[in-house]
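What follows is one chain in structure tokens, specifically the form predicted alone.
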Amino acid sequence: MNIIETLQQRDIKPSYLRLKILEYMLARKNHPTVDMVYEELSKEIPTLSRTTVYNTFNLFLQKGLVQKLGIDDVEAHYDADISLHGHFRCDHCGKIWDLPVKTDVSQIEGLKKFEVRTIEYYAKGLCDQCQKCQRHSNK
């Protein structure tokens, strides 16, 4: 399915930059916050700005495009890729990860008598390239 199906399948006019926004998510997979797409984009797009990359995020919320990661307390990052999965962010970096999950916590017997709307499934350390980099800087 192209871009353009794709968001038309969630009732979105495919715009020229909703269609950028969303191809930059799904070609990168970065997991970005509103200023890395405008600051990308606008180089490109020099007529872009923040609010429109804001509300076209808003937008792909609303329709089930996008989900909104919980994983930053500083920025919000989003994600193209809405299957069960989790995320792994480096505490030193601030790269995110992709995590697969083998159980959805909505099954848990406890939580059958609550109305489940978001889970979030997610892990903070420190990355395999800045453990090494700290293994070294503490020689």
The other form holds:
2 protein chains.
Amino acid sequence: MNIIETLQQRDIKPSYLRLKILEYMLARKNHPTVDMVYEELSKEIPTLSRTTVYNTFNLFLQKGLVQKLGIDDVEAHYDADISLHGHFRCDHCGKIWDLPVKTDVSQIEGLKKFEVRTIEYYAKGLCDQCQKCQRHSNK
Amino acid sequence: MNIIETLQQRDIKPSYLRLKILEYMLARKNHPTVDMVYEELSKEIPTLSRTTVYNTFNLFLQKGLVQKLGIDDVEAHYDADISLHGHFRCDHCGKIWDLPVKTDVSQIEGLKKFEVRTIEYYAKGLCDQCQKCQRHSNK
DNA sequence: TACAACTTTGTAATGATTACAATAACAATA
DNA sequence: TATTGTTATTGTAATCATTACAAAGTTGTA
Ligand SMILES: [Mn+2]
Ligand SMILES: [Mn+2]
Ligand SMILES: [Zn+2]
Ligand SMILES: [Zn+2]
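One more: the block was the form predicted alone; return the form predicted together with a further copy of the same chain.
Full assembly next; the chain just shown is listed first.
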């Protein structure tokens, strides 16, 4: 399915900027922040406003096209993969990886009385690259 | 173990305010924000500063006495229970519940190459009280 | 063209958190 | 006790991600 259809399927009018923003998300799969999208796309579209990126993500979020990740204290990250999966974020370099988490909601005791809308699973620590850096600097 | 010993065990000098703040955490177990602690304790201690609550939580965090919960977009919540467990937050009333999550880190595929320091598991949706409210208002 | 609906933009406001410097409390020592 | 250094607490100002809002631009239709 192409990008325009993906937008239309969620009842979102496929404007040029929405297209470019979703295209960025699907091409990079890098869990970007608003600023990452803004910095990259404004090279090509110098008139782009940060507010538009905020607006667009909020629209995508409301329409269920992306999920918002609260894995970072500072900035929100966004993910066009809305399937249930976890994330690892390196405390040192900030990069984010996907984790295959097979969580059966119905199996979690104590979750039965709630109407669950979203599930987030986050791990934080050091990636293998940064483990090496850390060891190096601690000599 | 009493509160003073709990602080000392983590290498934290048991000042009056640190004592009161930890006491609040252990008594309430309500995953408070900085403001919740400030509002409650400043009744009894009118000279208390919000900055002190921020400072104290950052110290507790650094010493591993509490964990910080990123379950809320707006404010950070803190938890004196540092055992591995998940949380449910109601989108409507904002209350937070503990979830018994039995996650064996070593069992999560794709986490092996990382040095994991923290794990967070969040579910969001509606609590049973607010499910009723919602149904009522949608009539 | 004219009009309405929607999209995009820029600026100002909001609000949680941190930075910083001044003061107060505490601890060790002479 | 007086002195001195260290740590804790406080208040204010700065930071910065996000939102509010209103103006300007775009699109589609009659
Ligand atoms: Mn992902
Ligand atoms: Mn808890
Ligand atoms: Zn790293
Ligand atoms: Zn509720």
